[in-house]
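The chain below stands alone, shown as structure tokens; this is the form predicted alone.
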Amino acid sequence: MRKIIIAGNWKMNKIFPEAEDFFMDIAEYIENKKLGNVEVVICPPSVYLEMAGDITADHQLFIGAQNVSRFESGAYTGELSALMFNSMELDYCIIGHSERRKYFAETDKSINEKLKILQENEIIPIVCIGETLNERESGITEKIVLNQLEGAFRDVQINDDVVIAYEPVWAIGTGVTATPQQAQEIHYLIRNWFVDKYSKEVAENIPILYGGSMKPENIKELLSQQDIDGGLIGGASLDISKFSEMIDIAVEL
């Protein structure tokens, strides 16, 4: 049975006291909770990673970064390396988020480089892929998703040490969500790509998350789909009551 991952991507939100309060609250909430095969991940802004790690060290919580440099070290002002994250014992790192592609000109090539350097440093990448509204309306969703997979995983060997997040760009931060059926179709497409590229065993063990406006109101129906294994959650992960409710729903399924 694949694990279910409930992952919060805070993006560029919360000041230090707010972040500290959240981690204290979520640590207390989850302290004696039976999570079963549900894994809870939070990816705060990098300035809060050490604090988050300290607070959650003895709890059932995993901490991840939101981005990583494609370089290991050197004269790259403002960048953060996988080597640094490894030394902090981080568990996960998001790469290829649509906002990184849109605002910071990230390409499939740079995402491929980041994936490889995360692997070298034993950090599980959460690889984001997904189409824009124009691409969906043009009927090229499958082509875009498959091209992004090919680019990100070029010359990459994997077992089950990777997570995919399908994020239809048109459903991020808009309040619009792909229907469970629309999301399932693309999750199925992604899993079959891994069957063809790697093996059925690898494909069956890779968690594929949905990343487009998942919230308490729709999480149950989305997670009930055969190939949806959790969520990469934006806005709803900033609210402790909403985020904990989503964890509860996932545990009960």
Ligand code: PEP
Given for the second form:
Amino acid sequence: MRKIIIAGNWKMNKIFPEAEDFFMDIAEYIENKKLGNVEVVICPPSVYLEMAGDITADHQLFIGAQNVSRFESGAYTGELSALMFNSMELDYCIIGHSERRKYFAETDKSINEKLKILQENEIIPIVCIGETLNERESGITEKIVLNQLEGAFRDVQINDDVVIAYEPVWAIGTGVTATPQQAQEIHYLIRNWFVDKYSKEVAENIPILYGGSMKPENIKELLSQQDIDGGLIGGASLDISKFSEMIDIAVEL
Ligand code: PEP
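Moving from the form predicted alone, what structure would you give for the form predicted together with the ligand?
Full complex below, order starting with the chain above.
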């Protein structure tokens, strides 16, 4: 059975005491819960990773970064390496988020380099892909998503965990959510791409998360789709009551 991942992407939000309170509260909230095949991941700003790791060490919580350098180490001021994350025993790292593609010139080539460096350092990549509104309205959603997959997975072997997040850019932070049918259609396309490129077994094991204004009101319907294996949640993951409600809904499904 594929795992279901409920992942929060905090982006550049929360000051230290707020972040600390959140981690203590969520750790306590899920302490004695039976999560079954649901895995809870939080990706705070990187300056909070150590604190988050300390608080959640003995809890059923996984921590991820929001980005990683494509370089190994050295004179790259301001960058954080996969080796550093590995030395902190970090579990996950988001790469290719549309905000990084838009504001920080992230390309399929750099995402491909980041994917490989994360694999070398045993950190599970959460690879984000998705079309813009303009691309959807031009009828090229499938072409865009498949091109992004081709670019990100060029010369990549899959022997360990990899997670995909399908995030239609027009649904991120806008309050507009893809309908469950729209999302399922693309998730199915993505899974089939993995069947063709790798194998049925690889494709069956890859969690494909949906991202884009996911919230307690729509998570159940989205997760009920055959190929939607969780969510990468931005805005609603900042609110502990909404985030914990979404964990509970996923567990009950
Ligand atoms: C995201 O940042 O990945 C995201 C999906 O944001 P939101 O849930 O706020 O749309």
